[in-house]
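Next up is one chain by itself, shown in structure tokens, the form predicted alone.
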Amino acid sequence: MRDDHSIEQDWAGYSETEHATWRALFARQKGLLPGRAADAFLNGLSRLPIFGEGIPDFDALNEVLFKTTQWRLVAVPGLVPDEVFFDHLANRRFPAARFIRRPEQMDYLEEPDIFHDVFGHAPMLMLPAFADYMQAYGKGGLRALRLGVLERLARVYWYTVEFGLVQEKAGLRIYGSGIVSSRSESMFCLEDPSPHRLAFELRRVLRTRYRIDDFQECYFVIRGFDQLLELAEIDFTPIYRSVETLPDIAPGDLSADDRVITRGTGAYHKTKS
């Protein structure tokens, strides 16, 4: 292992498991998502060597994508220290697992496995708004570190990246990783009533928690993928002052301010009376 934590991916080791296994998630997503995700994630997919027959050779990934938006994807054993991870992202690398899960976790893994990572991930790395928004969270994260405010940038990767969705002239649809990787979420999310999805705002997402034992009880919504450059471009630390002597909010919890967006029709109300 080098010192940046990557490794190769050595993608001739694979086994016939491993690949059978990228092949079952990759039938089951690549079905299920028309309709779901968003229109950028799934151009990003059909123009990236991502199919279903094994799983990708990161060679032949990097030649698209960095022809593209100038990332690369870098192999890693498994989650990279902190400082790592956004050194990465800053230097437009995105650190993915090289191992996939089991047959038997097919539906739930705690760590993030090569399929989450490449199929949840890279297809949005052929954005280039998306792209440039990564590498100004990655130097953000740098500077959240040394601020010691790394916890409420965590939530807005948490509310974005992995679990964001995005309004679209069809309505809402999915983006974040962490959903579009995921058979039973990418349902959850758009069709079941519990969740509140509600008016991405930056400071309400600095205050949330967010849940990584169990389907999302919020999700955020971007207008389009333009208010995430708006975020590349803002300043972080007065608005980490701003709400530091503020209480969290419980992730299933609405506050007074939220805009609610209405599940199927897109319009959104605000709570407050």
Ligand code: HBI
Given for the second form:
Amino acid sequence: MRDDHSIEQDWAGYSETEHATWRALFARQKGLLPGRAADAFLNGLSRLPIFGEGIPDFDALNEVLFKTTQWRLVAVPGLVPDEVFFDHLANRRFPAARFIRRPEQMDYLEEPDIFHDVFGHAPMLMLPAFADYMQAYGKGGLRALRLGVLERLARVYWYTVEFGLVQEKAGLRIYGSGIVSSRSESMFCLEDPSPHRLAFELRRVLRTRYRIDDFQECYFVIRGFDQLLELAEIDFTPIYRSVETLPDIAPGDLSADDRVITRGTGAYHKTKS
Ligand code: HBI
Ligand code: FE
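Switching conditions: you have the form predicted alone, so give me the form predicted together with the ligand.
To see the whole picture, the full complex is given below, headed by that same chain.
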């Protein structure tokens, strides 16, 4: 392992069982995502050498990704320390786990694996606005560590990059990597009546706790990816200060100022049944 925690992907070292796990995960999500995933996600996926046959080769991916938005994937053994993670993002490198889940973990695992990191994250990095937002998050993460406000900033990443929804003309769509890489949550987040779907509001997000052990009870909806680019351009320091004394909000709670996005007309349309 290098100082920045990166390792070789060693693509030739994957076993047939590992490629078979990828194939099964890919086939399952591919069928679910038309009509559910954001256009930008589907478009990014279609332009990258991410296929159903087996685990992608980072060298081939990086050739396309780097040419498009100057991002690249670097292989890591698993979770890396916050500071290392942010430093990679600030330099337009996405640390992606080399390992794939075991066959008995098809539906759930705690740590991000290569399917989550590559299938879930790489397609959005093909969109210039999103690519710039991710880099800004890395820089902001390094600042937040110094200011002691990482717990609050991490919620912005969670509710956008990992579990974000976007309002498109055709309806509500998924762009969060934690959702697009999960069979059950990609249905739950759009179709289940129970979770709150709220218009994205920065101060509200900074205060909202999240669940790591179950489906989200709350999703935040952006108007489009320009909204993320706006976040990349503002100074968070006065905003941290303005919410410093305000209490956290539980993920299942609603407050009077929340703008609830209904799933009514134009929300989610099935394109096939
Ligand atoms: N490391 N490999 C990896 N992937 C992540 O998503 C990740 C990480 N380290 C820290 C981290 N995420 C989060 O704690 C930050 O977003 C706050
Ligand atoms: Fe992730």
